[in-house]
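Read the single chain below, which is given as structure tokens and is the form predicted on its own.
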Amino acid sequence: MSDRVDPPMAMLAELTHRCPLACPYCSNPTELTGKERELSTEAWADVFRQAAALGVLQLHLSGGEPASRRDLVELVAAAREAGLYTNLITSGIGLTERRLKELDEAGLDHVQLSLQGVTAAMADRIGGYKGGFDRKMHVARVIADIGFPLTLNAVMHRANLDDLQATISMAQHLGARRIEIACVQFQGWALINRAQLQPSRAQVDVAKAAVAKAVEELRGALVIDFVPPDYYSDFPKACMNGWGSTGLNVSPDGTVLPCHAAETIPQLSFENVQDLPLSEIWYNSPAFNAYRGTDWLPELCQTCDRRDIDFGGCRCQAMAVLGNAAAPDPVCRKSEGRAVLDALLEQDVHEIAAPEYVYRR
């Protein structure tokens, strides 16, 4: 680990785990925290403060569906009186024009609207809630009028991505100013609907290119940030910026957590912003350090000349695909893991009539 530890720049916050949305790709944890454990409006409020206090600038309120709190428009004055810059990312379901209208009073700064597809029968199938995509079209004009900034999150898989041009198009026509086109990343859900959401390579290179292009074309009219697929790269992505580095999630009852998929490390315990406070999680948690900084890195990530750019890439990942979390992740080209990587990969792309999808519930 480094000497230095920066304070955290971000926080995402999950409020619930409750979504009317079902998206067979969603990042919550399989085992999802009911409401009866969800942290009270107070107890948001002093973890807004704490986070602030820490260094925080940018709070993400996500879920599951954040609209499904009753208090989400106190827990946006909170955030507001606490001096940070507020984020909600929503499907959308759950936010009626009067609702969005007094988050606006209550100091929201900008909206995240998710998009499961582009025409009804599309959108409606992935996030399993019929009605969904028109209601969410319905909140994204509301969402124009009243001047919020907007940016759209599409989640992009074998299904829709070759509508991708067509979900660029869309981000224009509904005023984003940023659209991020992420393709799935196989941990939660998203891992036990693999080999239905896995897109081909020529899907990929396709998508790569139609990317690059609308780059160059929308410069200054649409920021354009592009997720390609793990799987079909050469090497890993530093993922959260580096483990510890300049991010942390809290779960709806309190765990604080490095990134959205760290407790299926099963050697790693978490602890609780109800017991001990934000800042001495974060600089002082055995779970924060174990993968902080470059000094726990394997051999042959401590003798590449990418070692300070991906710090090894995903634990997460490692865990999923070799079970083993201080492994190098698998994606890398140079780690004995791409081998097992790239045989889930041929097993995926070749799964001819693959099961219907295992919907979040």
The other form holds:
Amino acid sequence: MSDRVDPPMAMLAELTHRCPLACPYCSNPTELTGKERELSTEAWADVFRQAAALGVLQLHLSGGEPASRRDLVELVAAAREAGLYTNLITSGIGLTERRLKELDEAGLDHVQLSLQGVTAAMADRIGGYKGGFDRKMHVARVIADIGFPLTLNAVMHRANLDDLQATISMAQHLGARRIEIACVQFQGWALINRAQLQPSRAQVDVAKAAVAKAVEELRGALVIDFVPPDYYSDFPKACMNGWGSTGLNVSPDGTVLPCHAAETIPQLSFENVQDLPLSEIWYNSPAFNAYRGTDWLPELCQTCDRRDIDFGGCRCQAMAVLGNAAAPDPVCRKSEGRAVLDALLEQDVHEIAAPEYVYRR
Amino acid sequence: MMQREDVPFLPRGVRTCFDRVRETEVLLGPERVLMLDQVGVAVLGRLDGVACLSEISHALSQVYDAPLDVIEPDVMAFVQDLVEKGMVHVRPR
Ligand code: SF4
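Give me the form predicted together with its partner chain now, not the form predicted on its own.
So here's everything in the complex, that chain up top.
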């Protein structure tokens, strides 16, 4: 481990795994945590206070669907009381006008609304929830009326990447300040549906050009963040901005993870906030220290000028594709693992008829 | 393009706060944390929703006893950058 460890800036609190939607690209683990094992209101409030004391500034309340927690308003109030900038990541399902007003009073800072598609037909097919799109549009209007700053979070894949322009227009139409256009990342449940979700190279090229144009045209009016599909990149992303460097995740039962998907790495074991203080886990747990910094990186990365840019990429992707969490991310063109990734990609885009989605239920 | 007469302000969902752990002022907004230096603190401290960019530059040039033609481009660039990040909004006077 190299030099000193900085305090974390952001925490993702996965309040629950329960969710009314059934998106085939869900990145939550294939084994979900049941309601009976979720942390209590008071336990979460304590985690928020510990996080703030540790140096966390931004809290993302996520799930599953965080609105499935009956105590969501109390949790937001507790987070604000702890001094955290509080962001709600939601599909909108389960948020009534009354509840949104209560969240406003509780001090919620920002709402990030997911978008499964720009038409009811597409959105409800992807979400596997009939009527979901209409409810989401209603929620978006209430959000605008209250005045919450809004980010639209559009997950893009083969079936909807061609609707990119309409997706950006929808963000403007709904009064969003920001849009996150994230191409599906293959983690958790999404891996099961990789072949159906993988866009084609032609789709990706068109999308990239469209995004570049929109960024210019809408500068100052709409912030556009684009996450391109990994498999079509030459070099990996700086996953989590470096393992154990900036952020941490707390899962519904209080397990503390260096990233959302870290539990897919079988040789790591993770601590729980019910057993240990958060700061102890952040600074000293073997799981957080396993891939921290760059000292652990293989020779290929040690001698590469991108070492301090991408830190070798995503550990969970190396695990999922290569079965070795300590290998360079297989997205990297310089790595041996790239051949494996290319073979998967080849298979994905040449499936004669992509099989049906396997919904997350 | 932003004008000198435009009035900058922090929109809802963007706020400054003192980070006790890092002992520095920060600007918090949707998916963003910006650590502020002395200049940043001085400029943002003057965003009261009334003063225009030109007035803010004038005030700072007096406080720091620095020529306006040095201060103003810095203020404009700083605010423009935050506008593009969605952290500051401007309205015409
Ligand atoms: S060799 Fe390692 S550091 Fe260099 S680009 Fe590939 S993954 Fe990143």
